[in-house]
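Heads up, the chain below is alone and in the form predicted on its own; it's given as structure tokens.
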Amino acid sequence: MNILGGRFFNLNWLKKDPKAKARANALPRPQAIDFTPLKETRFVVMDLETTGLNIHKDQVIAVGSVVIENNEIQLNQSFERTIYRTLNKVDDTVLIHGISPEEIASGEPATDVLAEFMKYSGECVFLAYHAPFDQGMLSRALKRDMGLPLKHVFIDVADIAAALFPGVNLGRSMQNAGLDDWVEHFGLNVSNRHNASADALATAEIMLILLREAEKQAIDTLAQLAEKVKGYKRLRVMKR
């Protein structure tokens, strides 16, 4: 066992796999939540397809992502990969994500996909809709498949939307609102939902609307946006 950054984790895999060690050394630094202007921030909007919804048990089987830079979706920087997994059983989640056992069996090794995804992401802030799930799954996958901690910051697009549009009536509470509710509210045309890349793109389109609204509200930096979200969360707790 070793100590890196004040945390313990097992590094024996580095001794056994020099290729993995090189990948670990190449991982990018996380973007700090500081006074970096939103327009200059690299946002990586991601969505994961998994074998189920249990963060402690299920596995990541697909990664979809697009980049927002300069307040624009950079479609030429999209990322989409399917991960090879050995499935013990096929359950109803196949009906949701639509990835067949044959596609998973012909996927790429998890180590390759995850290393490539983190390199692609670079110094960024991750965005996702209901981000704690994606953050938890990616963190577990990195630790399990590569022995690495996830240090990048995630901001939940659901929280940003609720913080910037607190008076919107979605027909349900903000906490229970799903991606489809905001897609419908903003009148977006989204196809192929529950595909990782399509869901990431839909989330990115919503984020562009939120960035425009943030600008109207004189929210110009990552720190200001994070504080806005924190304020919304504090208010939500007080209303319970």
Given for the second form:
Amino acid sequence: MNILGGRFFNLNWLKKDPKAKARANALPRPQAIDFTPLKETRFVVMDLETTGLNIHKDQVIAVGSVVIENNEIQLNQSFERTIYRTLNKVDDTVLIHGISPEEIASGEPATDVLAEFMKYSGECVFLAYHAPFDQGMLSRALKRDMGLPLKHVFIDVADIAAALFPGVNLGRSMQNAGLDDWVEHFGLNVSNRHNASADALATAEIMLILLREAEKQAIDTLAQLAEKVKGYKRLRVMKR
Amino acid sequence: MRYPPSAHKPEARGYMTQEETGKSAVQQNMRALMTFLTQYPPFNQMEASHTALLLERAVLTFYADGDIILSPDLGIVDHFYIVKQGHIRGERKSIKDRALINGTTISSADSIPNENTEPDRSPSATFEISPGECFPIAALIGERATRTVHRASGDTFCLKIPRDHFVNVFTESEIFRDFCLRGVSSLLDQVNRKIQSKAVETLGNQHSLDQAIAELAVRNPIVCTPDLPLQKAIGVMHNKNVGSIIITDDSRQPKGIFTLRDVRRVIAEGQYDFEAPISSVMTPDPMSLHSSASAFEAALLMAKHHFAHVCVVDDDNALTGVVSERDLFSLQRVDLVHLARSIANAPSIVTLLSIREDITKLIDTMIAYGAASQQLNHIITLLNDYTVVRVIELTVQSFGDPGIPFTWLVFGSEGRKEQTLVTDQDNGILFQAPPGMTDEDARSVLLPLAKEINTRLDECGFTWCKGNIMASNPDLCRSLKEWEEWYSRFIHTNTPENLLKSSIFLDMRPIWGDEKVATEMFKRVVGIIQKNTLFQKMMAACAMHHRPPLNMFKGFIYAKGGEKHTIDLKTQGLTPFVDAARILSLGQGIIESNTIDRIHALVKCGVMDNKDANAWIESYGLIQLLRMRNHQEQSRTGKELTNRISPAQLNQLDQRILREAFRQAKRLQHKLEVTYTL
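Output the structure of the form predicted in complex with the partner chain; the preceding block shows the form predicted on its own.
Then the entire complex follows, led off by the chain already shown.
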């Protein structure tokens, strides 16, 4: 009941704020999955920190992301923001993320952060590890806080990795494999994991390895990559 | 913290503005990169703001193993690179004379072609750029193309900074500028100087044991003919104030030696005739070594035979000098000779025990003098062999002779002559039941004796074998026939357990008793293995389980269990070499059990290239040395001796050496894979 109330409240608030609406109108177009070469694609690799894992209930509290362009991580285009939220209680996940209630209390308004993030993202393909979660979270936040649909395409880095390295033994099934498993498999030096931007960077580093592997497998365009991932997913369903 | 909306100036695609960039530069990832960079020069001395400035326009790129990053034909370089993870190999044609490839251990291993690069790189010199290092500074400043092909050696991440931005930082930071300019003349030389100074520091005066005996020997030793009367000979020794006289023939070949100790012996025996020719009391056929032999070899020879003098001879076996125990001691050389003699003559276990405490001290001194691990292994094995033999002799004395001929066998590292200070017992007995006695009878007589020997060895520091691979185990006390049958079964029923055991039982050596029986038997065993390619292949597959602990970026893979973030130098580092050498040499019917001897033998029968073999021997030795240094350190500080080492606690040079050695282990495993098409 509380959630529903909050939702109405937020939407009403949005309608009263013309500045927010203007920003919302400036949402960039999504990058189409077409014959754009991977090398010319703008990938925004993101990681969200949330109050929990429930897409319908929990809230985004931090956004971290880095950009891959020209098959390189553009470090100066990193993005990290903490979102202001009123929290009922300090629950465990907050402790895991290491984002203190004080930090959240001093965060920026969700609308500002989301608008800024979308503007920053531009015409891109979003990448995330276990992307459906981030997609769901971002999509819901955009709708709730700004009343806008999210049209950008998300590709799951977990799927790309599994599709390009089908023979890798991670000690567990590909679907159950976490970011840490691939980080360990590739032997990446990652500092400060479980921080949104560090996780985004780790995911991006994995993506660089994957892009090089794609090149080796003669996968050069977004369409080919999407096809490869689709093929892998189809196979996964069949195996089940 | 809120930012006024006016600060957001939208750009073409809505990317971040300058202000935002400034803000993002202090973000987590940038902070992590800054922390990374500040571990390395020149960034550790640069102002943080300058390092941040450098990173502001950096991108992170990835290169797969073998990818070329820069090469002379790519034109003027337009980026500055810092290795973040992995390695870059520089390949330059024909600069053989660079100091980097002179003698230092790393570079000689480096010059062995990696299997991922073109095989024909004979005229090129190579160097490796490790994490935290930058390139190609000289080319950037000279606004030219590189002269070196820069290739990813293993998968690699680099930070890449555009040239104009590099110039900005170059202008801003004096420390960065200094670093770049100093590096221009020769980055290689700089790296090399670092390596050399470290090498001198850690190895001390290396030549002390490697020095040729010709340099130590007394030239023109006092000599005489065999017919010189005893009294005259002693007179000469007295007048010249020397401890020994060498008896030579017309062509200066040493025929005998007479020393002060012999004077004592002759007089003590009481039947001397001062007019008798010296040849009647001399020690005939004195030990001699070629003048190019090392001081170490001389010490080892003396220790083995309990003599105090060695003749030094030239190519024609003509006497050129003599080296005495005292000559070795006078240069503060090790107590090896004395120690070996004391062990061999120890009257009791208690004495043995106290003597063995000196071994640790001895090894300490030897490490300080820069002994190679092979030499250390040799000495420890030698002294251990003496101890085992003495323990057996003493036990047989107190137990009484069992009347059954038996051979004492040692297995595993002892069998390979590769023991270090941590050692447990792996032994067995091969007996021949006398007529009228069954194998069972003989065994029941020998087992109590074996048990006593095992117990006493345990007291002497050879700890009880956890797997009960000991002579007192009825399963390891067998007759020749039983052993042969057992080995044959072992090879033909290649169960996983047997394959694991092969690393113990196929490294075998007799050290007491009739050695010929054991050697002959082992030759037949090796013959069976040579014919059984399936067994070899299964052993090879089994050996692949011990992977050298390097990930694809040449970072260390830590060992599971035990102390965190440590590497097990034995199972992770040495075992790949030991296993591969064993399998390849058994495949060739080679009966040597020592890893280095095996590799040498493999070169002889054409299985290995000489250059590869040297790189492998060297790498194996380096890991072994690191392991022993670790043991010494642990025993000094009263800690339990382990094979675990924390790479983070090694200096940069040792880390590099270790990485290079592990890379060689990978190559050797690769050879095994190719040989057995795994």
